[in-house]
Amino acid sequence: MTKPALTLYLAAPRGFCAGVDRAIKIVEMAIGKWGAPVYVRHEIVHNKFVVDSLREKGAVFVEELDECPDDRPVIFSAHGVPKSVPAAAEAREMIYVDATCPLVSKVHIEAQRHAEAGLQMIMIGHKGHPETIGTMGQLPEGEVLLVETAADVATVEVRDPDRLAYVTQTTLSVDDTKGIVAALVERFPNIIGPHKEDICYATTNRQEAVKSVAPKADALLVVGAPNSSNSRRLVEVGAKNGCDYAQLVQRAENIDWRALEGIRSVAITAGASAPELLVNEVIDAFRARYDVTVEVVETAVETVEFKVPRVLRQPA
């Protein structure tokens, strides 16, 4: 039987991003220079591959530090993780490494210097979110209020609605975070923001990247993982901008090929904590099914690289 036909438009950049690459490196890495068992504190990316790919070479992934013994490595996952959590490591003792991505610290750096100034913070960002949890813990408890809405914006309370800054989770999206800027400026005129903007290169560039595939393709599947935040705004960015079937996959395995029936071209893309080889899994079951040809849309050209941990580095 003849297969029909489908051009898949596949979004460039896609997928792994610097500071995953980085944090999955110093697991391995970790692993190499230890032993097994490494302990991981929280997935150290949100993608179930990754994470029981690193489980079989030897990591045990925990989400308390109290859950890990006295002598053995601990590793910070890359959403990075409040004050107290290095603080508790050194108490006990703990060979601890930081796989917080560079990024994340940017803000880490950014939110403690505003309070340095004197400047109560707004964080924008999803609630319960490992990286909002991380960079609010960075200040004592009230310094740093959440807001995840406009809506949000009119009701919080402020110690002094002159003496104010903002910032952002890494991986938010970019339209509805520019809403939500706006709402704090107009509340808040005087409201100090970021030398640069929060939302990494790398969240910026994979939605950019969506926006144009989008309105080419009767779908767009988005591969990652449900609980990965940049991956779930890719699949809101896709839907805001003219695809009208956008899903989140996590394997080749959970496509929902019944709601795919008549269609003639789909988009793919992958959040910054997929692999490429999902990715190729997802294109390998759409060329058994049709007569594929693959296009590659591509906005941007990524050649960002994170260093390693000094205590990981090979000596010279």
Ligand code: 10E
Given for the second form:
Amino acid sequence: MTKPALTLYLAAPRGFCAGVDRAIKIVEMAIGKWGAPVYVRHEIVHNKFVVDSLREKGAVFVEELDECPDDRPVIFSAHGVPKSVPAAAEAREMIYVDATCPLVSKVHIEAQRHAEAGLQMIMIGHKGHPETIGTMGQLPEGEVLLVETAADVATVEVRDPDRLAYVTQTTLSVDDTKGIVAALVERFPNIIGPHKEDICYATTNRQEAVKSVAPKADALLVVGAPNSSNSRRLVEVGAKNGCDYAQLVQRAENIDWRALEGIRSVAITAGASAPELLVNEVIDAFRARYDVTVEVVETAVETVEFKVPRVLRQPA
Ligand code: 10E
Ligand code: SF4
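Given the form predicted on its own above, I would also like to look at the protein as it appears in the form predicted in complex with the ligand.
Below: every chain and molecule of the assembly, starting with the one above.
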């Protein structure tokens, strides 16, 4: 039987960003240096496949530092941690390695700098997300106000409307964030912010790439995990930019083939924490059912790389 024809539009860039790549390498290096088990506080990046692979190599994933013994090294995830976490590790004289993405650390520094200048901080982010908890946790509890939507901006209570600054989570929707920043600037014209926002290059590029493939395709599949904020944003961007069917899939086995019946083209991308191996698995699943033509749609070339420390040491 002949297979139906299908065009796969492969968004580029997609998948691993420099911060994810670095964080995974840090865990691998730590296991190499100290042997197993090495503890990791929170999923190093939000991807089950990555976490399971590192677990097999000797990583033990926990949510809180309390779950780690004093005498084994612990790594903090790429999303960043509140200041209290390294402080607690130091108090217990633990060996720890911070795998926070340098672009998240940059936001931490920004928040502290503004606070030192006497400004009250507002963070645009998703409540309960580890990056938001980590960034807000750079300052004492209650010092950073969280806004998630433009509607929140209308009700947020500040100390002095003229002494404010804002930072953002790195993985937000670029378009939604523009609206929230506009609402902040309208209500607090003297608020100080980053040059654009703190959304990182990888988030921006992956969303741009989706905007270019979504209108061409009958469906969009985003390879990524349900707890991956940047991956979920890619689904939303696809849906808002002309793709009627936009879905997150962790693995090829999650593809809903019934929902795809009759389609002639599918756009595929992957969140910043999703390995390319899983993208290939999805493409292979399509090849098994369709006569596939792959078209790569590249909207940016990424050259960002973050150095992995050559020797892992706990910070002084
Ligand atoms: O949920 P997120 O998108 O923040 O995390 P992820 O692990 O899926 O992707 C990497 C992004 C990080 C570490 C936050 N900037
Ligand atoms: Fe860093 Fe951006 Fe990747 Fe987050 S998504 S780890 S901020 S490069």
